[in-house]
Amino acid sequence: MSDINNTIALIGLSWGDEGKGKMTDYFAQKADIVVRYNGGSNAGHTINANGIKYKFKLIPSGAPLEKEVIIANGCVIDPKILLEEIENLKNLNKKVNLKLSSTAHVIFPFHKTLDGLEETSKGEYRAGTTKKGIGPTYSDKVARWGIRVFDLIHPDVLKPKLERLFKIRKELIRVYDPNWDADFESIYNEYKSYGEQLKSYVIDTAYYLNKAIDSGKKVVFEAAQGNLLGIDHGMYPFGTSSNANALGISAGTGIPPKKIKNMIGIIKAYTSRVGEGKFPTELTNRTAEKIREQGHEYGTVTGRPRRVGWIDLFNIKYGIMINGIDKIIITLLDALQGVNPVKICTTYELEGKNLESWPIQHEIIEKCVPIYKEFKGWDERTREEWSEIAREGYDALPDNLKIYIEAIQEELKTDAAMISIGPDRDETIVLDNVLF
């Protein structure tokens, strides 16, 4: 086994949308391989590089740099969307160096139908899903009748398995919608075609990745969603269906924990989330509107406006503990320009007492009151001025912004490796070089 310090995991420590796409792209500059290990086409990552905006739902964020990108077994695959993303990259004259796990599970149209019907039926417990079929596909995986990429690329294996699954799902969907109907042969023929188109990308990614890491290849693990949305250690049930944290890497790739050397947590200068569930530091006033517009807080996949609020260091501390975070990266600091004052949540109060740790149960969180520290804001700059500050480095930042950054590090007892003050790859300031 290699002792080379050649693996980095990038973990979002909030409800997703922390800037993982940009930071994965930044780290990919010196990487050989970028790996997605959880989630599916519900997870949008946006990259701005060389005047082009890339929006990915499935393909890892190393693709614009033409790095080797791997979609591992912990992901669920919508083959139609994956093929569209491959074609989009080819149209931009980008080489697509993709490897797809043979054991990743496949999303079918009836999964999407069921996603919407189940979400409606949950009432106040609905998660606010993107209705992309993610949850029902993971449900089939756990129930052990799901269909994997290996099945997809072998029509003789696919057909009997799909017939069985189609029948099961048809019966369940008709509980919600007695008039629902779909044509099995059409679905089978469509997906058989997808399998033919994807076959050349399919391998045993666990074997391939272990061999690559042992040989010294530099690998970045890219999470989808954020720690607080994870199925086991997030705000259940208002989250996603996979482990969107470092704990999901080994199960989602087949890489043992001891081979994952560096855990980097990504947070942004405020908090945002989509979907349902309590959001203790949420803002609903003009300040929220200003932050939303300056931070472009609209979903990459759905276009939905995101809920925004003050940064919540109390739940981020929990994420640092769960994920074993070594360093943090703070993003979107420029999106707080012109906001005065700015606030940091340091703990929650429950029944007159400050809590020691983040209470993971949403029933408790709903009764909590966030406790804040307040700081002076910083003036607005143009995009060009922020870019110039990034070139000059940390000392060129506004004094009040530096105070804010230092307060976050002190409260979290974790040093910042980088900060981001704009969407472009170059609008990044390195404080502690954690690249390979």
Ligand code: IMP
Second form
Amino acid sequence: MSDINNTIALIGLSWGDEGKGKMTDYFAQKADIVVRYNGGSNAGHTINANGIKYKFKLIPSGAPLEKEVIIANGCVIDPKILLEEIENLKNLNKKVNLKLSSTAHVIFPFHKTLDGLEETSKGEYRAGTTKKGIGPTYSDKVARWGIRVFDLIHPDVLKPKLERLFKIRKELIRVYDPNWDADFESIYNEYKSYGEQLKSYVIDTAYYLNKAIDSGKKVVFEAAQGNLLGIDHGMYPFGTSSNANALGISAGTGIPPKKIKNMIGIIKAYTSRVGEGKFPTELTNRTAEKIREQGHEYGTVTGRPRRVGWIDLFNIKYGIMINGIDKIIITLLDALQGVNPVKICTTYELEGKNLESWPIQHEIIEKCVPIYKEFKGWDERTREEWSEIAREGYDALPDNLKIYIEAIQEELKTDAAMISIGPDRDETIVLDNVLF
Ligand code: IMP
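Having displayed the form predicted on its own, please output the structure of the form predicted in complex with the ligand.
Complete assembly follows, chain above in first position.
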């Protein structure tokens, strides 16, 4: 068992889109391996490096740096999207150093069909999914008739399993849409071909990763989505279908909890949310429009405008507890420029009393009133000026921004390891060197 301090996990503490892609890329510079352990092509991870903007749905964010990237067993794989991302990287002359778990589950076209139909049938309980088939694929995994990557790369194993799954799913789809049909042979042949193309990447990632960690390799675990979207500890049912938090790492990779040493929580200077569900600090006024524009808050996967609001430290405190967060990273501080005043939600009031812990159930949350502290905003800067500030360091930040950052740390009783003031890799200020 390794007692080397060589693993770090980057967890989004809100509803996703906290800037995990950028921060993973940052840590990947000194890491050996970057691992995705939950979700699939519902994630949108954006990286800006050396004038190129990369957008990944599935491949871990260490790929532009040609690091070893692992898609572990906790993920669900859309092979078509994975092959497209591999191709795109190759077209940019990037070496693709990918390993894919043989026990990850595979998304089929009928999962996407079901995702849409189930959403519609849920009415007011719909989560506003990305319609990438994520939920139905995890459902099949739990029902134990799902199809793994191992099956995908063995056509003789795939055929009978897919025949059974296709029959089961066709019956369910026809409950919603009696005229629905699809051609089994063409799905089978298409996926057989994906299996052939992906075969060389497939290994037992749990064994590989454990050995790598024990030998001292530096590993970054890159979460997808965010703590509040997680299936067990998020705002159910308005979330995703995997454990989008630190608790998902062990199950999603086969790495025991004691080997995951450094837990870093990524939070944004404000909050955003895509899809449905309560959002206590949501803004719908001109301030919201300004933040949305300045933060480019449009979904990477779906293009949907994201809902935005004030930072909610009450639910972030909950995330710090659930994930055992050691340090935080605050991103998109530049995107709040020119907003005055800025507000921080510290707790919720329910029936005249301030709550002690975040209430989790959306039926309670909708009755709560967020309680705010107000701060003076900071002036707008040009992109070049923000880059210059990043080069100069923390002291060069506008005074009111420093007060805001310090107030967040004080309220959370957690120190910031870094702050991010722009989309580029270099627009990052390190306050405390965590690990590597
Ligand atoms: P699904 O993961 O496609 O099933 O969507 C479930 C919920 O999670 C919806 O509200 C989505 O908008 C949200 N969601 C899924 N992936 C992401 C992400 O990467 N960022 C933000 N929200 C996400």
